[in-house]
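Just the one chain here, laid out as structure tokens, in the form predicted alone.
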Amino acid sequence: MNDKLTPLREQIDAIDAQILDLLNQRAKVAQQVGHVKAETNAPVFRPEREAQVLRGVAERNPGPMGDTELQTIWREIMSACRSLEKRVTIAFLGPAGTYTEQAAYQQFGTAVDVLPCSSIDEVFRATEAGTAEFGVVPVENSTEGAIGRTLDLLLHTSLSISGEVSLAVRHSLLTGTGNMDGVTAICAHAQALAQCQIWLNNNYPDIERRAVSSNAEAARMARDDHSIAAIAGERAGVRYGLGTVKANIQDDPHNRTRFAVIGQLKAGPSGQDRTSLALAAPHKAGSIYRLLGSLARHNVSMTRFESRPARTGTWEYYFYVDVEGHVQDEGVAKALEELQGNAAFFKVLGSYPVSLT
């Protein structure tokens, strides 16, 4: 067996040496790019460029490695090279171990500094103040719908959405002991409790359910108090040293959460983009029809339409709309110009590359 493995291992060692050399060549070029960016005051992170690179990896991949696995490797390469130019700080809804932290690493790689925040409001404040270059916040869940606080804050912030991340949500029931002995309360974010409602009703209908600020906070509480069980992801369970009572307890096996990357940066076109808008319609018959008609006339596809109370006490609403394409695309630009003329309120929340997953 060793006689057969030895030449194969020698091949791997030789290939690894080539990979190491090429990675450092790439890093040196990245440093040169950083110098040029510094001279022109260009941003270090260009989401449209990184999205194009990652799509290109999948398009050129001959196998046998899978596209997703290769893109994960390339994302880390780009993250490490980017950190040679400048290490960026990412604010996220904490504490450590949340799905939002996972989304931050999925977008930026791990060669970044992270800033856990206690609330969505704090993520916005840290990013607006420049304490972090970017923030990551949840926008909507495929089961429970929009995250209202995020939508409200997007309406009035000076920040733009420059990226999106879509994550599969896999909830586990976690305790400090790995069993439910002595547990009197199950804690999680309100959205997670709702996403596991049927399973909880069938298995632990008599145990109190307690909403907390995040699933990771629930995991931290379960670590410190064995009368508490947490609903959280695998990352939180590992970080806080919890045992798994039951994995994949979410009611919808296809449950996903979409996150927005926010910051001062306005992303350029990547070729596969989405534009998010906030609108209000005039108090006239057919006003919403006229708004949406602007999109249809210019062949712009709408992928999301959500209403949210304006909180004025007069039954007024804001509409949150996602369309395919970038604001710099000719058809989108014409549609938005016409739409703005028919709207009582109009704001582009951001144009950004579509999530790879």
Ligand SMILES: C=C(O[C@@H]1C=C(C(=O)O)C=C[C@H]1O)C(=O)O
Contents of the next structure:
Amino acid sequence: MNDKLTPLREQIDAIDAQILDLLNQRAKVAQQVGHVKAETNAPVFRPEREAQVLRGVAERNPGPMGDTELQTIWREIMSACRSLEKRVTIAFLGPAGTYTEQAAYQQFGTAVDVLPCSSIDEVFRATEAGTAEFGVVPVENSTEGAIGRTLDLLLHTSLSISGEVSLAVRHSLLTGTGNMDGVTAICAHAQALAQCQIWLNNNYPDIERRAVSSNAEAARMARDDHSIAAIAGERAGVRYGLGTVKANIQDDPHNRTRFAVIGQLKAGPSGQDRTSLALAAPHKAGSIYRLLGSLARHNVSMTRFESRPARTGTWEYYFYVDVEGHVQDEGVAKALEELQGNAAFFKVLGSYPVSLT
Ligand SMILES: C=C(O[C@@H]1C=C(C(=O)O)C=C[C@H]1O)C(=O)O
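Let's see the other form, the form predicted together with the named molecule, since the form predicted alone is already up.
What follows is the whole complex; the chain from before opens it.
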């Protein structure tokens, strides 16, 4: 047995030495890139370039390594290289252990400084003030729909969306003991309670449900008080030392949440981009039809159309529209120019590379 293993391990050691050498070669080039950027005051983080590198890895991958696993490794390589140019600070909807934290690492890798914030408003404030270069906030959930507060704040912020992250959201029922003995309340964010309501109705119809500020906060409460069960991701469970009563209790097995990366940066075109817009239509017959007609005429595909009350008490709405392509793409530019002329309110929230997952 050992005789067979020894030469194989020697091969791995030799390959590791090459990987180590190549990684440091890559890091030195990234440092040079950093010097060039510093001379011109150019942004360190370039999401369009990182998206291209990650797509290229999957396209060129001959296997047996999986595309997703390689992309995870490359994300960390780029994160480490980037941190040699400059370490960026990322604000996110905390506390530690939330899905938003996971989304932040998914976008930037782990060689970043993080600033957990207690509300979506605080993420916007910290990023607008420059305390963090980027912020990460939830935008919509495939079961429960839009995160209203994020949409409201996007309307008037000076920040742009420079990235999107889509994560599979799986909820577990967690307690300090790993069972439900003595549990009198199930705590979670209101969104998570809503995403698990059928399962809760079927299994624990009589236990009180209590909405708290985040699932991670519920996990922290469950750690300190064994009369409380939390609904949260396994990540939060591990972080707070909880036992799993039942995993995957979300009503929709395909439950996903989409997050936006916000910051001063406007991402360049990566070749596979999306553009988010906020619009209001004038109070005239056919005005929405005219707005959307501009997209159709220039062959621009719409991937999302969402309305939200303008909060004027007059049944006026803002429309949140996502289209395929980048504002610098010719068709998109023409469509938006035309659309802007017909809109009562028009704002490009940002163009950014399409999420890998
Ligand atoms: C090295 C660069 O800086 C950063 C690091 C990257 C990398 O490690 O590949 C890619 C894009 C940037 O976010 C670059 O802009 O090319």
